Structures are given as C-alpha cells and as structure tokens.
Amino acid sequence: MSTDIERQWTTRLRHRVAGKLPPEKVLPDTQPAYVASWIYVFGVATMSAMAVVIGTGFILALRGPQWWHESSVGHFVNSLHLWSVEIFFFAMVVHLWGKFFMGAWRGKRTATWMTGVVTFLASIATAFTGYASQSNFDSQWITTQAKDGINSTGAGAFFNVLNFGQMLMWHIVLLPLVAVILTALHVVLVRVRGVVPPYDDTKKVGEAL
C-alpha cells in the first residue's frame, strides 16, 4: 500500500518540493552576511511599491473614473497609485542594473534573472495600459499618438489602444495577473537558488547576519 503512495503524483510532487524548498529557505531566519548592501534593499523596495501599486489599483477599480477625477480622496487614492507606480519602476531599474553589473545569472540563476527581465518588460506593457485609462486628454494624447505605431505592426487588431474598455481590462486584470504570477515564480526561484553572491566577496557564503 505504502508503494502505491509513493507512486502518486501528488506524493512525489510533494517530495519534490519538499526538496527544493525545505522550511528553511521558504521562510529564512537568517541570510549571508553581503546581504547587508544597500543593493539587496531594491528587490524588497519593488515588491514593496508593488503591494501599494496594487492595492491603490483595486480600491480606483472599484470607484471608477469618475471618482478618481472628481472626488478629492479618489485625487489622493490616484496620486498613491501614480507615485507608488514611480518608486516601483525606480527601485525595479536599480535592482535590474545592480544584478546586471553583480552576474546575477551565475550559479545556475538563469531563470532567476529571467523572470525578472521579463516581470519587467511585463510591468512597462501595464504602465502604458495604465496611461491608456486615464480617460483624460493625457491618455488622449498618449492613445492617438501610440496608435500608428502600433498598427504599423500589426498588432493593433488585436490590441487597439483607442478602446478604453479593452486598455483598462488589460490594465487591471491579465496583465497585473503577469506580472504578479512572475514576481512570485521570481522570489521561489530566488529562495532556491538562494542570492547571488557579489563577485569580490571577502566574507564566507555561510556566514549569516
């Protein structure tokens, strides 16, 4: 009976988990001691910023445009949405370039460092939809000019930036899904893989802070 067990998927996919990411690595208590740069502070800043992003997003979803524009809290609540939009970009840049410059790709890390590139490419596609759905002459403008070049691809029948129903689903549904689904798988792999080491690092890999 115990052979049967073993043999179903939902057992070995649990041992295989189990092994890749043991309790310890789900939920450290301690890290190596280079974690101590202000370098290894952005990751944390841009899921961060996200969280706010996210947030200022749901509640400005379920007020609508008019509220937004017109109510002095839906000002406030829009502001938060914009500036914490602001950090989030900064602080991703800053991560990106720091693990660029450190060989975040070394010790089997690849696909750590790809889900971050392309988290990043994800969240500038959502920024845009973002500015698409201002329904003001800002997004007017953006919309109007983004077209031509859109349509020269051919994608605009597919992705038509003059449709602001389609630009806010894209914007608060399938591609925040994306990119959240994306920093997660990017945050596991970080915990399996553990964090990249800088390359002139003088102190012990073991040591812990």
Given for the second form:
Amino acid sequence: MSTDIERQWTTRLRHRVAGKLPPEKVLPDTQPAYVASWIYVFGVATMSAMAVVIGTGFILALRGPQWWHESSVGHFVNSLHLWSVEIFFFAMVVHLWGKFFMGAWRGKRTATWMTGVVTFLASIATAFTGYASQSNFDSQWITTQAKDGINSTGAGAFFNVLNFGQMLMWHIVLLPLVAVILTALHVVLVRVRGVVPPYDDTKKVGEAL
Amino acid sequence: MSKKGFRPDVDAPEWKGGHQPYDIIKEGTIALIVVALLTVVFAVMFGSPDDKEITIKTWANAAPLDFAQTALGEMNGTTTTAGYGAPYNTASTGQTLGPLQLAKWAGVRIPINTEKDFVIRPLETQPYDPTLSSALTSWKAASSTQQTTWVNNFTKASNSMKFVNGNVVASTSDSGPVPVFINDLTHMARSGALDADLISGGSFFTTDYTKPLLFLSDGGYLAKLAQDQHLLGSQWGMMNETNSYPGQAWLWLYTFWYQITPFSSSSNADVQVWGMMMLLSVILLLVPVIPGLRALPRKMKVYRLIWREHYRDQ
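May I ask for the structure of the form predicted in complex with the partner chain now, the form predicted on its own having been displayed?
Now the full complex is given, and it begins with the chain already shown.
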C-alpha cells in the first residue's frame, strides 16, 4: 500500500518539490555574508514595482479603458500606472546589469539568467501594448509608427498594432500572464539555486580597480 | 569539484563563509512601501500625458488640402498604405532582409484596397445626392483603363488644387467623376461622417481602428503634429511621448539604430533594425554559454565594487 502511494505522481512531485525547495529556501532567514550590497535591492524593487503596476492596472480595468480620459481620479490612477512602470523598468535594468557584472549565471544558474532576460523582453512587449492602447494622440502616433517595424517581420499579419481591442487584450491578459509566470519561475530558480557567490579572486581591493 | 576542472565563468566557488540574518518578508514589505510612495510622489508631481486623439474630422478641417491630396493619393496609389504590400495588399514586396521577404511570406491578412475602402465605399454610404450618385454610377460603369485615365488627369491637375468656400477645386478636364469624389469625401470628412464610417466599417460594435489610422497616417497632418512634439523617427520618436515625459526609455537601443547609417538611409531599415534587435536579444539570452562574452564581468572586475566588503574581509 505504502509502495503504491510512493509511486503516485502526486507523491513523487511533492517529494521533488520538497527536496528542491524546502521551507528554509522558500523563506530564508539567513543569507551568505557576501549578500551585502545595494545592488541586491533592485531585484525586490523590480518585483515591488510590478506589484504596483498590476494593482493600478486592476483599478484601471475596473472602470474600463475610457475612464481615465473622463475622470480626474482615473487620470491620477493612470499616472500611478505610468510611473510604477517607469520605476519597474529602471529597477529591472539596474538589476540586469548588476547580475551581469556578478556573472550571476555561474554555478548552474543559466536558467535563472535566461528566465530573467525573457521576462525583461516580455515586459517590454507588455509596456508597448499599454502605450498602444492608450486611445489618445500618443497611441495613434506610436501605433502608426510601430506597425512598420512589426509588419516588416511578418508578425504584423497576426499582431495588428492598429487594432485597439487586440492590443488591449494582449496588454491586460496575455502578456501580464506571461510576465507574472516568468517572474515566478525566475524567483523559484533564485530560491532553488541561491544567490551566486563572488568570483574566486584573492587580490586586494586596491589592485583590481 | 576539483580545482583543476573549475571553469571560472561557468562554475561558482562553493561558499564556505558565514551567514547573516536576512528577513525576506520585511525587506519585501519595505520595498513595496517605498516603491508605492515613490510612485505616488511622481504621479502627483508629474501626472501623465493625455493629448486628445486626432480625428479625420479634425484633420480635414485644419488642413483640407492635405486631406484632399491624401484622398487622391489613395486613388492613384501614391500613399504609403496604397503601395505598402503585405499585410495590407500586394502593391509591393515590402521590406526584405537579404533574401528574406518576411512580410510577403506572411501574406495579406488585413486586406485593404485604399481606393475602394477609403474613397468609393464611404461615399456610397452617403445620403442620396444626384451629383454624387451620378458620379458613382459612371465610375462603376467605366473600364479600369478609363478610371485610371480619370485619376491620372486629376493627379496632373492636383498642383492647382485649392480649397475655396468649403469646396476642393482644381483646373482639370477629362477627370470624370474624380473631382466630385475628392470634394464630397472632403465634405464627408469635415462633417465627421468619414470617421464614423471608417471606424465602424458597417458594424455597430468595433475595437479595430486599422483603417482610420492608416488613412490618418497617410496624410501630412499627423506627422506635422508629431514633429512639433519631437516624435518623428529621426527625433528618437519611437521611445518618446508627448510633452517631456520619459516614454519608453527602455527602447533607446532600438531607436538608436534608426539614427545612424546604414539604417537611417535604408529602405529596409525597419526589418534590419528588428533583425539587429532580435540578434542582440538572443545574444543577451545566451550570454552564459558564449565564451568570451561570459568572461567579460570577470575581466571587467566591477564585481569587486559590488562585493567590496567580501574582498576587503578576505
């Protein structure tokens, strides 16, 4: 009986997850001593900004795409959405460069790096579709310009930036889902592998720079 | 792992040093509060842009001759959309990347015949007018050669086109019904009826603005407004927004290529820049497995700044 239970897919998956991600890895209460730099703040800052982006996006979604043009409250929520996106990208780019300079893919962390890069690219697409679905002069100009680039790759035949409905759906459903799933995967990989240790470099500080 | 087989750009040394307390929940909460507060401060201080959209009605009233010339261009095939190629029509191959005709291969998925969709069909929806009705009847009865001759004759006269007392007039002969079409379409545009027709396309519900946006962008009015707002491609426009907002600053590299040769003067600039960005994105993705590139951070030694406390303590 117990052998049968051990062979169940569910049991095997639970063992695998528990082995890779025990509670102390999911919610660690200590970190290696080298994790002592402001650069580490930008990863969590990126996620925090993402939370604000999603939260403000939820409020905008409640009243529909015309609301923020007609209401001062709606316009303010749109401003919150815009500036959280700006902070999100600023934090994300600093995080990316920081991880590059740490060689953060070392020690079987290639997948962590790659999920981060794909999340960055997915975020750019998400933001672009947001700019495309503003339904104002900016979105008119941005879409009529961007169509040429996308059409030139052949993708414009299926991804029509001049179709407001299509862009809005991509912006509020499809791409955020992709970005959130990728972010979750990225964070899980960080927790599984831990934070990359420093290069093995015994030179004195003054010699290097 | 033995020291001998250790690859410094692939492997990470095992950490044998100490640990320090780390409250991940507290850090996340503080970060969320700080980011939320910063967002509120920026939103209060700077707000967000929302310049009202341009309608075809706005355009035709502000620049009736530009509208009329564009409408004629939709008939004689000289506008951007008329000669675009895929995904709108087969008027050209479209941009190519070496031997790759990506747009053409994807096909005409959003078919647009500028003469029919932007001029003739909207005019057919107008309330009965004997002159227009007669013009449409003679147009439909004419051979395509005759239609082309009429359009070409009016095109030759278009330099003399004027907007007088609410009408588009030009010194022309043997242009058939074309002058009536251009004049009536301008009236239709100035009243707002063309916006309604191109947006709805005969349906009640719609979320697709492809046709009115293409027509708008074929004219010079939208581009003129964009130039005033520093939004043209040659002004790093792809990443800018109206006024002085930061816009999509993260697109700086994409926009950068459009500013330099050979891209700035290439007729295939869009697909070339996209190809370049795809290549650079793949390289960024594959940094961990590209020898030389993955060694850069170790050689640049910026990490010694990041982990300066660690190296100081060694």
